[in-house]
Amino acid sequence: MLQKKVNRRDFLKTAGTLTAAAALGGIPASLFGEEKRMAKFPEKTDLILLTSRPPQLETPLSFFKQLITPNDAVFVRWHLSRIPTSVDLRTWRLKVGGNTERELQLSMEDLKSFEKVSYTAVIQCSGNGRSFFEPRVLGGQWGNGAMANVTWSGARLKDILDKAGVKPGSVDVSFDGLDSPPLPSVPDLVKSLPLDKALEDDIIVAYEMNASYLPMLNGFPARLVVPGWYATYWVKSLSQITVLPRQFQGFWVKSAYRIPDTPCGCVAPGSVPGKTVPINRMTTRSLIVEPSNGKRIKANGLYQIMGVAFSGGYSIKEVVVSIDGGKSWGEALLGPDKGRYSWVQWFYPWKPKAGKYTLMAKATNSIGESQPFEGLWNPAGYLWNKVQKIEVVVE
């Protein structure tokens, strides 16, 4: 494939139609209230619409019944309205430089000449679950669908940096993509990693999702993958990698995507943290996928409760399930293990009798990290991993 082009006319038509509908009252223009609306963007199936410019699209929970999330169902999160809709691989180059012995301009063929690395890893927006915060916080009001489990393939960032030759005294590595701010006053989205993190073996520049090219909305032609960390670091549509002799001071690290500097990353609800640090590793989390909240189930048959669980680079050791609101717990069966960065599916057989039930699931990872029963609050709406409650009726 020499060129990938999402029909810009169709793309802008989709976004423009949705924006117009919002302005006329058909779709709430900001956070869309409590009512969920669906939208279909290029290369995507019907996803839950949060905003159209820039696109913020959430994955319906039904797709999480699959161990691997299909490319067309992977959530979409852009910050800036000017996003790439066409990339010609004949001219695209990934520039690598800064405090290096040499500058590189890597074509896709060059990128593929490095050893290919593949693994399955959860990608999750930092604000996944933000709509559940009490008191409410500003930002995209994601439910549970700003995440996906994908098999990524690409070149080790370490190998790329080795070819460029990192000079002594280097501190950070920054990453910029093809998206750009609509106004000079808006900071470009540039992220960074400490050099020692950037040189870890599992950090890759991915050019494949599930053995196919990346969808345009998910970062074609290549994106950074930082498994175990939140997706704010997974810069899409990479265009430039820069090694820095000093700590990066860009807005999206120094001011944005920060959490309270406390062991839980939380503060008292409604309060302001005294000190913050950049968000990084994902918390341990479980999600009940089946049944959905409010579902009515037939009595006396065998019913299988199922869900997914994952952690920030540590495998899931155990998932326990309660059908009585937490009074008693039973151990779920864990599905196939796709590695420490992947989520694991879990299953809990149940023979329900008529009545109302509160279902809960709680995951624990291999180093003993688990989930709180009460929501941990911070003003940015990050790190949501409260033990979930699902109400169902058996009749």
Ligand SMILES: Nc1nc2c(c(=O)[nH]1)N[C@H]1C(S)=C(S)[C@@H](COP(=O)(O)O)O[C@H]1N2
Contents of the next structure:
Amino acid sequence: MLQKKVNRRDFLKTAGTLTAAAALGGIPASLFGEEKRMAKFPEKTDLILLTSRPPQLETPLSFFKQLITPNDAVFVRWHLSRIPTSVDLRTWRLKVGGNTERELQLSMEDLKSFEKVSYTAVIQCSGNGRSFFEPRVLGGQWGNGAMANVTWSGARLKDILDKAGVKPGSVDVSFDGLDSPPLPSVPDLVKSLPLDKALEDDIIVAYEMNASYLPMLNGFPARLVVPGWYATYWVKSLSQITVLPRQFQGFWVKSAYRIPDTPCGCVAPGSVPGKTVPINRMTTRSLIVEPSNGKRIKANGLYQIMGVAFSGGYSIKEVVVSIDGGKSWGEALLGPDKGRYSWVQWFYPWKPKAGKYTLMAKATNSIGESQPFEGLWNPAGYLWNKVQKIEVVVE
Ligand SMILES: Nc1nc2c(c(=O)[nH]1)N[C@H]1C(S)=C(S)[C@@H](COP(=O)(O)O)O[C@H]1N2
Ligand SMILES: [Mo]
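Structure of the form predicted in complex with the ligand, please, following the form predicted alone?
Shown next: the complete complex, the earlier chain at its head.
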């Protein structure tokens, strides 16, 4: 593919239709998200609409029955309303510079000339599950669908930085994409990683998702992938990598996307944290995919409870399941292992008798990190991983 263009009118049309619907419905769906409305954006299937400008689209639960999330079902999150809707690979260049021996201007062909690395990794927004916070917090009211499991391919960031030649005394590396703020007063989305993190082997500049090009809304033509860490660092439509001789001072790292500097990243509900640090590795979590909440199940048949579980780069060692609201637990069977950054599917066969049941699932990773029974709280609504409770009726 040489050139990609999605029709800007398609974005506006979608946005227009939905604005009208929102006005009729009274409250904007974006406020607290109880009202689920679907929207279809270019290259995407029907997804749950949080906001249309910028696009914030959530993946419906049923897609998580699949080990790998199809590209058109992967959630979408942009901060700024000016997002790229067309990129011409004949002119697109990834610039690499700053505190380096050389300045690079990499074409897609150059990027593809680096050794190609592939792995499966969960991409998850820091605010996934924010709508479950109590007390509630501001920000996109995501359910559980701001996540996906994707096979990423691209060039190692380290190889790119080595080619540019990082100068001694460098501290941070910053990443900027093609999106831009609607007003000069809004800070451009630029993210940074500490240099030692940026040089880790597994971080890539990905130009493929599931062996195909990236959808425009997921960062065509290339994005950063920081497996194990929250997606805020996974800068889309990457255009500039800058090596810095001092700490990065940009808004999106210094002021936004920070968590309390406590072992749980949490504080007492409603309180203001003292010291904060940039959000980083994902917490361990599981999700019950089947059955969905409120489902009616036939008695005496064999029912397969299933879900997914993942952690910030340390695999899942065990998932336990309860069908009696946490009184007793049994071990789930784990599906194929796609590596430490992937989610694993888990299965729990069940032959239920008539009655009401509360299903729960709790995952533990290979270094003993697990999930809390009470939601951990922080003001921005990050790190959500409370053990779920699903109510079902068997009849
Ligand atoms: N250029 C750019 N990259 C970005 C963002 C953005 O607003 N602009 N948002 C980040 C955040 S917070 C998330 S959750 C992910 C979302 O990636 P997706 O839209 O492919 O799901 O992109 C990250 N990369
Ligand atoms: Mo995010």
